[in-house]
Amino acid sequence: MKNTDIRVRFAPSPTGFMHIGNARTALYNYLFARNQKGKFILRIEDTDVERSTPEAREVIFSSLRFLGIEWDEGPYYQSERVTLYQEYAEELLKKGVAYKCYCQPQELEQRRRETQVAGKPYKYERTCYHLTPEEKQQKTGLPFAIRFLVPPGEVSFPDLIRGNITFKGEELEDFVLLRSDGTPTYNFACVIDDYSMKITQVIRGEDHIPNTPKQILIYEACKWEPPLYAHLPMIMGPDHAKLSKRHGATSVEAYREMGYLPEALVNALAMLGASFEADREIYRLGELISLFSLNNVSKKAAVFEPEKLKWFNREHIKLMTTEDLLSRLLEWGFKSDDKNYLSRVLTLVKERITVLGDVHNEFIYFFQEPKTYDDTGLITWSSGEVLENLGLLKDKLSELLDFSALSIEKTFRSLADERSVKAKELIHPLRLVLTGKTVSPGLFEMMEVLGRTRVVTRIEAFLAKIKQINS
């Protein structure tokens, strides 16, 4: 097989947000296709009419684009291919490898419950397969599903990650191909689509392993060569339970809204179940493409740790230029009337940002006066002597022509000497006054960015507020 013949697909159902697990599957397919110079196909499995929505479909598209995952073909929609599935089902009926099933859902559910009460696993009894010609004739005109007749014997397939996997034929029941309303089941539509789209490798989550023998049986019944399969390890939460909403955000859109970079999310997803180079964790998309191989994917479940994702995001922010970070922040939705000022703020705080939202949430004091002050700091730094020193500092800063960090620091040192106090006894209170917090970037550099007017105005406002409280 030539590399140009390699074709993989990502086939999500448009029923909700893009889950982290689905995003990892899409990424691995994309990395494999690009590494092998093959094609990445996008297929939307939307035959579940009740749950599929146009909004969820758009979320799939926007999430993939956000991550930088571009598809070469598609999107193809299963809902537009129902006639094709029905035609193939009719062919399987004619071959005698499928049969009509007239059993009603209520009947099947009742049998399933009775079997479970008896402590046994339920398996369809082939009731309709064993109907006599006369009994079938009596059911003419009644709605029916089409079931696949599972042959005896084992079903084996080589998994590109896990090695050979075997299922016993008696473990499989005669599964439905077409429902009574004419819509296909997942396993049947999947096979018809993968065959007609010439898919060569199916890379998907390990929860699909039980589906694979059913799909291979359909391939064999149709005399088609099945693709190669690779089942990715499960993604678990920090508590080693299956990743779910109780672990926090689990969708690409949620992390996007919080201000995570696509580079960081891609990097983190790529490391969920795969390893690349020793003693290295930070990769860009292009590097991942060149290094990716299914041989690097583990069988063991991967643990998704939100704290680790934060670390990835911090590291990727550090790699960005201030100009790129500014552009990304504005694209994300941050509002600014002064891009030059915002750029100076970002230069100062870039090393302290975990997500884009931190610029507003953690460093709001660059854009508006503090509305509250840290209680501990307020108690410590609101004595009469401190307030007097702040007043003197305000006067000196008001007269300072060169409002640079170096000049500001000299002013501090000079006043500290005059007042016979340590410089920190001026620095700590003023940090509280300017930010409302006891921790910030370097005070003098921060003051230079804030500018004389903001600094002096905030000192005046603080002194007035304390005077009001004490009066």
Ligand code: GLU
Given for the second form:
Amino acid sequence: MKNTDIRVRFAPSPTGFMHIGNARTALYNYLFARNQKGKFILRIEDTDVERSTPEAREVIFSSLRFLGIEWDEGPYYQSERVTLYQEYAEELLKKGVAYKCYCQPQELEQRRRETQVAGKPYKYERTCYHLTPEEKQQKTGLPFAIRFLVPPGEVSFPDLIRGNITFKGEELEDFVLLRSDGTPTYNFACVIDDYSMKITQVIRGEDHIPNTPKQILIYEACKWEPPLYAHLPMIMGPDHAKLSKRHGATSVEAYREMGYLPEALVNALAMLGASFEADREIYRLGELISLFSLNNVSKKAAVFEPEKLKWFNREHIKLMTTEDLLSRLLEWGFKSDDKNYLSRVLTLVKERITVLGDVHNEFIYFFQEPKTYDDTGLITWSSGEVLENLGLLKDKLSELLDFSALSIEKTFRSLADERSVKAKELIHPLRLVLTGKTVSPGLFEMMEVLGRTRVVTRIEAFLAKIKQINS
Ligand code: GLU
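Same protein, different condition: the form predicted on its own was shown, now please give the form predicted in complex with glutamic acid.
Every chain and every other molecule in the complex is listed next, the one we just looked at coming first.
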């Protein structure tokens, strides 16, 4: 097979958000396709009309685009291909490898319950397969499902990650291909699509392993060659329980809203179950493409650590130029009418933010006056002497010709000398006045960025407030 014939697919069901697990499946398929110079196909498995929504479909598209995962073909919609599944189901009926089943869901449910009460696992009894020609005659015109006739013997397949996997035929029941309302089941639609879309490798989560023997049996019944399968390891939360909502945010969308970069998500997702180079964790998409191989995917469950994702995000922010960071911030929804100022703020805070949202949440004082002041700071730094010094500092700063970090610092030092106080006795209160907080980036650099007007106005506002409180 030529590499260019390699075709993989991502086949999500549009029933909710794009979860971390789904995003990892999409990414591995994409990395594999690009590495092999093959094709990546997007297929929307929306035959479950009740659970599929147009919103969930849009979330899939936007999450993929956000991550930079571009599809070469599709999106194909299973809901538009129902006739095709019906035609193939008819053929399987004709071949005698499938049969009509008239059993009602309620009957089946009751039998299932009865068997379970008796402590046995339920398997369809082939009631309708054993119908006599007369009985079949009597049922003509009644609604029916089409069931696959599972042949005896073992089903075995070589998993590209886990090695050979074998299932006993007796473990499988005659599963439904087409429901009585004419819609296909997942396993059937999946095979017809993987076959007709010429999929060569099916890369999906290990929760699908029990489906694979059923799918292979359909291929065998049709005399088609099945694709190769690669089942990706489970993803657990930090407590080693299956990743779920109680572990916090688990969707791409939620991370995007918090201000995570696609680079960081892609990097973190890629590391969920695969390794690349020894002693290296930071990779960009292009590097992941050239390094990706299914041989490097582990069988062991992977652990998704939100703290680790934060670390990836910080590292990728550090790798960006301030200009790039600025345009990401605006794209993400940050409002600014002074890009020049924003850019200077970012240079200062770039190494201190974890997510884009921090620019607003942690450094709001660059964009608006502090509304409140840290209590401990206020208690320590509002004595008469401090206030007097702040007043003098304000006068000196108003007159300062060059409002640079360097000359601001000189001003501080000389006032400290004049007043016989330590420089920090001016620095700490002013930090509180300018930011409302007791920690910030270096005060002098920060003041240079804030600029004279903001600095002077804030000192004035602070002094006025304290005066009001004291009067
Ligand atoms: N629609 C299935 C899912 O979202 C696809 C499984 C597969 O890749 O075959 O889990």
